[in-house]
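Single chain ahead, by itself, as structure tokens, in the form predicted on its own.
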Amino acid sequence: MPADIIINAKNVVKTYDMGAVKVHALNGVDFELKKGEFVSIMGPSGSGKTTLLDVLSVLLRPTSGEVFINKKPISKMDDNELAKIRGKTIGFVFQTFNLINRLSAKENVMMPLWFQGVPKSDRENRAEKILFDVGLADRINHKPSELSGGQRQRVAVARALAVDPEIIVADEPTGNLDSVSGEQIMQLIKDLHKNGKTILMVTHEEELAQNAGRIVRLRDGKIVATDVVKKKEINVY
């Protein structure tokens, strides 16, 4: 396995047991990421595009298959490391921004670093820095119900910059937001992908995918196209 190369998923499958019905929702799937890299996923409601990207951050066992995250397989893993790998190598972004509502944006920002053991007073720092560094600065101590969308998901992207992961994780990260806000977002995430950062994210929209360097087309719990995007300066909306 070259040394680039972050994720890797060899013929994965997921099946989710209904009872008297089994879903497939994804049928043997390969896929690689590598460091530094923009791949954006698409597919249309129920090809399995999020639950692919559960499985690639190692938020879901795949039900066959394996999935190797800096070439260490996840199926040797137990809870608690599969919980570190979420905890300090990737960083979530979330189409409903998953905010603690009675929490600052700070103390949300704060919140991984807490459970990662960090000081205190390196806590607030960090966090004040982050929040800073994504046009918040005059929002630390407001909470949730006091930002505006775009904010929100501000703060979110904050909280997923936190421990300084490897990977960005962005699932619909402009889903909830009006075109202007969904703009900034994404302005956000191509300058975190321009700072180095690895982005894997999940969009409905054609326009938001064209800023990925790779589209990975899902259908029916397959890839069935990987599209190579041309370098050239694209609108968002």
Given for the second form:
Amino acid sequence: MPADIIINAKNVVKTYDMGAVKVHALNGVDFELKKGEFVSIMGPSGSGKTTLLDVLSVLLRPTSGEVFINKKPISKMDDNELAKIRGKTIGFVFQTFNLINRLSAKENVMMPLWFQGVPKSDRENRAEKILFDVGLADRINHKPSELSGGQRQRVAVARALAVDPEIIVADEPTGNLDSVSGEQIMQLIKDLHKNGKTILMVTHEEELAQNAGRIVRLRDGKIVATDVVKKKEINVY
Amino acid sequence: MDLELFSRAFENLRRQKLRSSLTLLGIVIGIASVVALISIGDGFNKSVEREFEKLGSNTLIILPGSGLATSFFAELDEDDVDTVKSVKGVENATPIYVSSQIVSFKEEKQAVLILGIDTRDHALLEDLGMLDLNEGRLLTSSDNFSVLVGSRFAEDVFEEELYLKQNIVFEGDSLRIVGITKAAGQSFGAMFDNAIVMNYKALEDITGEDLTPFRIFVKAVNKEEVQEVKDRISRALERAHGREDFQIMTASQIQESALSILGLIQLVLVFIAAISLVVGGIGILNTMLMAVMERTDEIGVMKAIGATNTLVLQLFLTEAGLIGLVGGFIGYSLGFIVALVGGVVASSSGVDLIISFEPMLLLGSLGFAFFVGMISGFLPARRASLMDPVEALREE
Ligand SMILES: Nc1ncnc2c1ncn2[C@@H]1O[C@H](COP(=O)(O)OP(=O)(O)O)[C@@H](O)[C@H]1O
Ligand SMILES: [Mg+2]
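Can you swap the form predicted on its own for the form predicted in complex with the partner chain?
In what comes next, the whole complex appears, and the chain from above leads the way.
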């Protein structure tokens, strides 16, 4: 019985037109992401990992080719519809956290809920609960500048989880962290997967990539290999 | 309306208070001018209306001189009063004489205005709201050394306040105060407020001057006929003088000329308001452009995590509107204070301005200021809403 395909990319090309030169960031990529999967995207710097992730998470429109979200082609949708899809089905974790510095941890986590039209008191309750879950119960009202890198990334994970999205998309989530914090964040992501979230993660560390069920290897904007990771660990289910 | 949008926008503004507050200046001045303009205009209209309620719309005023050249030489005379009285449709007419004189009270000397009236026409003068007794009695034709003083005159002119039955010395004669009139607070009444009033014959006797009427006040039988009465008086006087060296004003004419002066002031204020609002609008535009640039990464994040273009547009429009709103509120307060001060100044110079709080004006100013803010913020807000999230996030 085939699992549901949430994201499907067909022959995706992304070209950045820099005037004199054209940068071919993606050169015809086909990709499927199934519900409940954990996929890592690996490749050297500049190979197009971030671009692919952005296209798959409908943050970026491809130059050609098509991306389907839950079977619906995104080329038919306007920017507002894409924003709604992102807000509802995708939780973003960025390498540089991308928290809003003027706002407290709680306010940052509440923000995507505002976009979903959740009433204020519900937003507060939910934000507090998730911050508690990621181990930041005592940092709820702190500003990002008052938090360590690891704590900031945990706020970002909490924000990604706020709307309870199907997919968590993470672009080198541990890239800016020390190894201890990095491991904690990685553990958090693994736990999310165990609890049923679909995970799409970019990394350039082989060891981290091995946490996924599948590793997609990129080079010069093309998928050059797809490895299925053999489970050494005991599966919970 | 999304309340969250407002609280979010308000929060965002609070964090850049200095720049916003400088931006406010244009809007503040613009709205303040508009509010002052409307309040003063309103107050003026009300007081003109009130004045004519007293004077009555069937009142005509005849003054000497028809233009700049003749006004210095032209004179009305006593016979003119009789001529006017005999015109068809005229109920009554009375002359007012004016003389500027030095009088003394105790050791103090002051230059004052003495008004001469025809005591036979008390009823008409009272009717016109010029002789409203506060205390004492009115004059009779035999009162040669008895006078009335205005209440303002009694209080202000000499060091010591004047009371009934005291004497003022004028050209060696003692003038006894037999009555004090009430404050009238409108133009002609105000003239009486600040003067000594006496029998014009007695005034001529004491000064030895041959006075001519400064004004002749005429009351028409009915107000529908004022224009016809005016034409008839004009013809009668022209026949008597051999030329048109006089002017006849009607209540509606006076109102018009008062309003035309006001119109000029209003024009200037409208000009100031328009310029300030444009400057204020540009200020808001600039502030919002800077805010959008500074918050590029924030806009990128918001859009990445699900904010639609529409929401981003609304958020920045609301912020711009709020800047306008705050400016509008300060501007309203300032404008109202200016109007109040203007009212006090005007009153002290005899023009009554009735400045009152109008809730609609407050609401209107706030709404208008919010609107100006939104218009000015439209381009920056549009720019923010159309930002590509990936590009926005890339910028550091
Ligand atoms: N906005 C952009 N404008 C121009 N070139 C870009 C842009 N974004 C990415 N690129 C280029 O596209 C290629 C792929 O970039 P990226 O997807 O960020 O790679 P990775 O994440 O694997 O390092 C690189 O050569 C990069 O310079
Ligand atoms: Mg990258």
